[in-house]
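Form predicted on its own, single chain, as structure tokens, below.
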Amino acid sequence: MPVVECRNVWKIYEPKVPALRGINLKVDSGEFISIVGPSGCGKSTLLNLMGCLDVPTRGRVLIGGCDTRKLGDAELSRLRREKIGFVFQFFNLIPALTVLENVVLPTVFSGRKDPKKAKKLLEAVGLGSKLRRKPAELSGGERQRVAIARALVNDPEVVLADEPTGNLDSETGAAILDLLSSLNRETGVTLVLITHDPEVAKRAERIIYMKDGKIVREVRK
């Protein structure tokens, strides 16, 4: 059973502007896929639908076989907390919290506060010595590592990464991609990465190419 499945998914914004046009996509457990295309092609819209941050105009999005259109707001929130991890281009860390507190926070929301697990993940991404730092005291690459640890702390089935290297220099971006790839290999977490950069996309096992709201082709390594 796919971890994420999109069945004939459309997203139409007013006044009748289609951002997605009949997307069909299956993401299997443990896969590392990238979705690539120019700005405005619909890839961020697709990621938002896969992450239950938005709902399709038509079609269905299934997470672990669960039809998300049948869920209410509270159920969708729980699904996001328990099944999905997010990594964003601009990190989305809380400035007033320490590194450790930022990673612990999702476990608080899920009712399973676990500082030990958060610390272990931060050590795994190379930040064990900076637990008490604030985000402003870190480099861009370090902040993205915090975001990755935060995305993993609730043991999600899939991590959705939205341009995770887009705000980083090329060397730091390559290090973040190395980290994501190794986490995918070593932990088996499913990884979906969107990017406008074909070179970044090549790091994945399967590349989905989008244009004008449609999937136009895919390449498997």
The other form holds:
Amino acid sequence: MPVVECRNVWKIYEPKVPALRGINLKVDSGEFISIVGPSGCGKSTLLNLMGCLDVPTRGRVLIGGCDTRKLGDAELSRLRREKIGFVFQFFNLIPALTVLENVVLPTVFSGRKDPKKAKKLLEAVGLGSKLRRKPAELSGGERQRVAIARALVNDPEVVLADEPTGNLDSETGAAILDLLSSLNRETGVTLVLITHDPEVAKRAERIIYMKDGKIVREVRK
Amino acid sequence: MKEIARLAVYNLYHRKLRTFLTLTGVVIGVASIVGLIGAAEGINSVITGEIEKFQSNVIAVVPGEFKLQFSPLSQYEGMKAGKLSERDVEEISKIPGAETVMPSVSSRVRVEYGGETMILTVFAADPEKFREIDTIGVLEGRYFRSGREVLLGYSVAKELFEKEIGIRKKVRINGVEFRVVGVMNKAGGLFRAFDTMIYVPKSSAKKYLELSGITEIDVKVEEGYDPGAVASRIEEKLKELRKGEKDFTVISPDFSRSIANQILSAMQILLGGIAGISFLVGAIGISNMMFTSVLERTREIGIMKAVGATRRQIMAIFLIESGVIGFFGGILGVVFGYGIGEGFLALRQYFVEKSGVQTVVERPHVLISPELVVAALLFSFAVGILAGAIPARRAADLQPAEALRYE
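For comparison with the form predicted on its own, produce the structure of the form predicted in complex with its partner chain.
Whole complex next, starting from this chain.
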């Protein structure tokens, strides 16, 4: 069974601007795929739908076989908590919380607060010495590592990364990509990477090219 | 749930400035409510106290007819002139329950002392009866007996003249020298300015001040009789004597009370108005603070949803935050409100004194009842929660993708 499946997904923003026009996509467990395309092609919208951050106007998104259209807020929250980890372009850490607290946060919402695991993950991404810092005291690359640790803390099945290197210099960006692909290789977590940069996209096993809300090409290595 | 609550408190702690500003808004709202209501309650209680003091077993009959309305009772000017006679006094004396019946005459006179001249009201009555009916009592010296003896109201002796007037001093009344034999206690009183009057024997008023006639009949009601019933008897009798024409007014304790109650209810309406406006101002202030504080965190709500928070968990965080602010804001508001109220009353006192009004009423202080405290705390807690809940709910209902886009 695919981890995430999109069946003829449409997303139309008011007033009648179609961002996605009939997307069909299956992501299998353990895959590393990238979705690439110019800005405005709908790739972020697609990622939001795959991560249950938004709902499609038409069509279905299935997470582990579950039709998200049929789920209420509590179940969608549970899916986001248990099956999905997000990494955003602008990190989206909570500024008032420390590095460690930011990573612990998803476990608080799942009712199984686990600071030990959070600490272990932060050590794994090389931030073991900066647990008590605030996000503002970190560099961009460090913040993205915090975000990656946070995405992993609830053992998700899939990590959705939206331009994770978009706000970083190329060297730092490369290091983040190394980290993500090694996670995919070593832990088997499914990885969906969104980028506008074909070079970045090439790191994936499967590359999906998008344009004007449609998948135009698919390349498998 | 415990972790959620901790997160909420943590948020408050880590946004000290925001929390401080929001709290300030709440404190101002609550303080204005508590301060103004407390001040109004204080004034209210002074008035109520004055009503309690009012003699309850003395009926006064005065010429002319007043309607039951708020008017300064010590001034009888501008009313239909009626006359009271010796005959009236005799007839009233026959009424059961009329223990002491004291006709008196009062008039405005010139009083000179230590080079100063004041226009005051002199009240002339029979010495025996005056002593029987008086409830104010003598502070220094004694009641007047006969001849050119004068008893001074408290303010006349202590406050009105540059130099205090002691007993055995001489004052000139309409140019005639009288000896001060006593000073009355401070009466206070809203209805009649007892403290600014002077009191002389009726016979002396006639002989030296050429005051005659009757301008008031005071009746002391015997114990065991209902003053209200005696008052209506007197009214009937006097009407009968005048063949049905009513050119007099019987002021029973009830009558005085009802006028006092009118003042009081005017006060209460004012108080209600102040309370209403304060509540509104407070509620708007609190809502405004909560609203902006939640709105600016819409993106944060998006982040929390993205990492798996449910709608309910997000609501709980914000409700606890705004509830805590509401509660502590309420407590601080009560404390500051007391200060604001006292400040307001001090300012009022300053203007009253500056205007030169002779106040016989004691200075009011802020009165904060337990009910007011409870109401203020409940109010700020409820408004805090409500004002936090509405924007939090809106934010929690957004699709996380939309909340994340919020700038």
